[in-house]
Amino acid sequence: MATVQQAVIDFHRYPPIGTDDWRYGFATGKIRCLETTMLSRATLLDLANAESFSAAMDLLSSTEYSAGGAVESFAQIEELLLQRRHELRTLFIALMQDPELVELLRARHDFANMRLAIRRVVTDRPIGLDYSDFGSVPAEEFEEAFEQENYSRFPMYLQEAIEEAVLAYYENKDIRSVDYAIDRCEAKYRIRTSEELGSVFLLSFYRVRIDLTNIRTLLRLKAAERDERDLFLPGGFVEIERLVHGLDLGYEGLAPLFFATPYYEVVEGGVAYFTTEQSFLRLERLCEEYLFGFLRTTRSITAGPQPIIAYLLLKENEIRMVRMLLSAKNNGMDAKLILDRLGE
C-alpha cells in the first residue's frame, strides 16, 4: 500500500496567531465590550427549539434583533440583519488601522461578485447589481466592465481571477470548473498578501481555510465517486499528497489518514454523520466549530488587530444563525435538522 509522507504541523491545535500591536489598544477594548453582547450558545439552542417562529422572536426581544413590534413578513427580518451587518462592517473599517488588512478582508467580497457575474456570462444570463456591497468593486462596474469585456479597471487579482476561470470553462463547458478557477486564485492571493503583509495571524486563518476546504472537497469527491486528483487547493498546513491518498481508500481509513494532524475529529464526525445520513450536515458544522474555535484564540491577544478581524467573522456568522433560525421557524423546518446544524 502506498505511503504518505507527512509534514511537520508543529502546533498542537490551532496555529499561531501573532503578537500584540499596541496601535490597536482602543479599537481592542471597544472589541472585548461588543463581545459581551453576542448571543450565546444557550440562546441559538433556545431558538432552534422554540415552539414558532413568534415565539424565537420573543426570545430575541431584549437584543439587537428585537424587531421593535409585530413582525408583518419574514422580509421585514432580512432587512433587520443587513442592518446589522452593514452597521457592522461599517464598524470594522473605522476600527482597522492598516487599510492592506481591511482591502484583503473586503476581497472575499470581491472574488465572490466575480465567481457570480462569470458563471451568469458563461451561462447568457444578465449580468445584475445583486452584489455585495462590501467588496473594493462598486456592483455598478461589474454590469459595465462585462459588457465592454474591459476589465482593467478590477485590482489585478480578480483579473487573473478572470482570466483562469473563464479559460476553464470553456476547457470542458463545465460550469464547476469556474468554481475551482477562482477557488484557486483566490487561495493564492490570500496566502501571499498575508505573507507580503506579514501578518502571522491572517496567514494562519487562510491555511486553515485551505485545509477545511480540502477536506469538504475530499469527502465530497469520494460521495459522487469522482477520482479528480487536482481540484485541492495549495497552501494549507495539511499536504495534498494526502489528500490524494483519501481519494483511493474507504471511509473507515480516513480519519485514521488525519490522526497526526489537527483535523482528527472533524473528519471522524464529519465521516460518521455521513456514513449513516448521507448528509455533509455535521462536517460542515465540524469545519465551522474548528475555524471559529480558532479565531477565538484571539482573546490572548491584549492589543492588535486579531481581535477586530475575528469579532467581525464571529459576528457575521452570528447574523447567519439567527437568520437560518428564524428563516426554519418562519418554514415549519423539522427541529431535529436545526439541531444537527448546531450540533446537538
Contents of the next structure:
Amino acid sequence: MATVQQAVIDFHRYPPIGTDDWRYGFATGKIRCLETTMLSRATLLDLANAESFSAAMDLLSSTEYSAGGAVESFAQIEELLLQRRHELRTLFIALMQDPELVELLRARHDFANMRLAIRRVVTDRPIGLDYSDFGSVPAEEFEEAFEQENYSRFPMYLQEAIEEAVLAYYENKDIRSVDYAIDRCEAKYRIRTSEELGSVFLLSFYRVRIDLTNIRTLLRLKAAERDERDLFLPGGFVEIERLVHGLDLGYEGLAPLFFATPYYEVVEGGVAYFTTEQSFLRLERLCEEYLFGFLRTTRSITAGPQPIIAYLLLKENEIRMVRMLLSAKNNGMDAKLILDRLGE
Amino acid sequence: MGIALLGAALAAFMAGIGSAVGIGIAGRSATGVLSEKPERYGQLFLQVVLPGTQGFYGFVIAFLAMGKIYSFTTLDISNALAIFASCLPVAFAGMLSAIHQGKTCAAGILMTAKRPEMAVKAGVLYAAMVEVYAVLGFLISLLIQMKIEAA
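Switch from the form predicted alone to the form predicted in complex with its partner chain and print that structure.
So here's everything in the complex, that chain up top.
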C-alpha cells in the first residue's frame, strides 16, 4: 500500500495514466472512431436552448439517440437510452481483454445495489427488484440474498462491506452511516484491487475520485457546520490532515489550502460560487470537469485499456446528460435552469 | 562460410521479425478503425504496409550476401566476417525501426480516424521519418558488401 500512503503530488495537472498495451490495438482503433460520434458541448447547449421537447428531439435526429419517428411518451426515450447504455456496456465487455479490470469497474454497480438494498433493509422497506444489472452479482439475487440474510454468494469485498455498513448503522441508527461505511469499503477495495492489478490508470482515477469526494465532503461539512473529522476517505492524493485542517478554516482559507494541489481551481471556483449562491452546483460541475479532463488525457494512449474505460465513463455521462436534458425539456423546464446545471 | 551465412540469415530473420511485429501493431489499429469506418481503407492501407519495407531490405541484403558468399571459390575468415558484419546494420536497424514504425503508424491510424485530412501530413510522413533510419541501415549494409571483393 506504499502508493496509497504516499501523499506527495508529483504531477502538475493530472496524475499518470500508464503506458501502451498493444493487445488493445483493435479496441482502441474502434473506440477512436466511436469517440467521433459523441455529442459535442455545442450540441448539448443547443439541446438545453431548444424551444421544446420536439425541437430537442429534432436536434438528435442524426445521432444514435434518434427515436426514429414521433415520440408518444417519455417512456419511449427512457427505453431508448437504456438500450444505448446496455449496448455500450456490452461493447465495453467485448473490447476489454482483462476480465479483472472489467470486474473492478462492474463492482461500482454491486456497491450501488448493495447500498440500496441495505438502506431498504434497515428502514424496513421492501427489498425490491430494481437493481442495476451491470454488476458482477445478478440483480435478481439481491432480493433473495437479503431476505434470507445469506450473503455467502456475494464476493468477499461485498460481504465485508455489508458487515461494516450494518454495524455502522446499528451503532448510531443514522442512515448516513450506511453510506459512509460503504464509501469507505468501496474506496478501499478499488485502491487495493487497482494496485494488485498494476493498473496505473485506474489507481490514479480512483485516487482522484477519492480526492474529489473528500473535497465535496469538506465543503458540505462546513456548510452544515458539522464537525465530524472521520468522514474523509483514505487513499487519495491529498492528505487527510489537510482536509481536516480545512474544517478549522474560514471559506476564504480553503482555496489557498489547496494551492499546492491540482484541485486549486476546483476548490476556488466551488467555494466562490457557494459563498455567493449557497449552492454546490459549481463545485459539482468543476469536480466533474476535472474528472473528465483526466479521462481525456487517455487520448495520448495509442493502445491500451485506458481509452476504452474512459470512453465507457464519458459515454455513460453523455447518456445521463441526454436523459437529463430531454427530461427537462419534456417537463417544460426553463432553459436558464438547465444551463445552470450544465455549468454555463 | 558458416559465419557469413549466419549474417545473411540474421538480415532476413531480424528485419523480417521487425516488419511482422510492426505490421501486426498497425494492422490491429487499422482493423479497429475499419470496423467502424470501412470507407477509410484506402487512407489506412499505406500506414499498415509501411513497416513491411524493412523485411524487404533484409531480404535483399541476405540475397546479395548469399550471392557474394558463393562468388568466392574459397572464403577466408576475414571475408566471411566482413559479409557477416555487412548484414548487421540492416538486421538491427530493420528490426527496431519496423517495430517503432508500426507504433507510429498505429498512432497515425488513430488520428486518421478522427482527422482524415491529416492522414498523409502526419500519419504517413511521421512514419516515413522512422523509415529513414531503416534505409540508412540498408545503405550501409549495401555499401559494405560492395567493398568486399571476390577472390
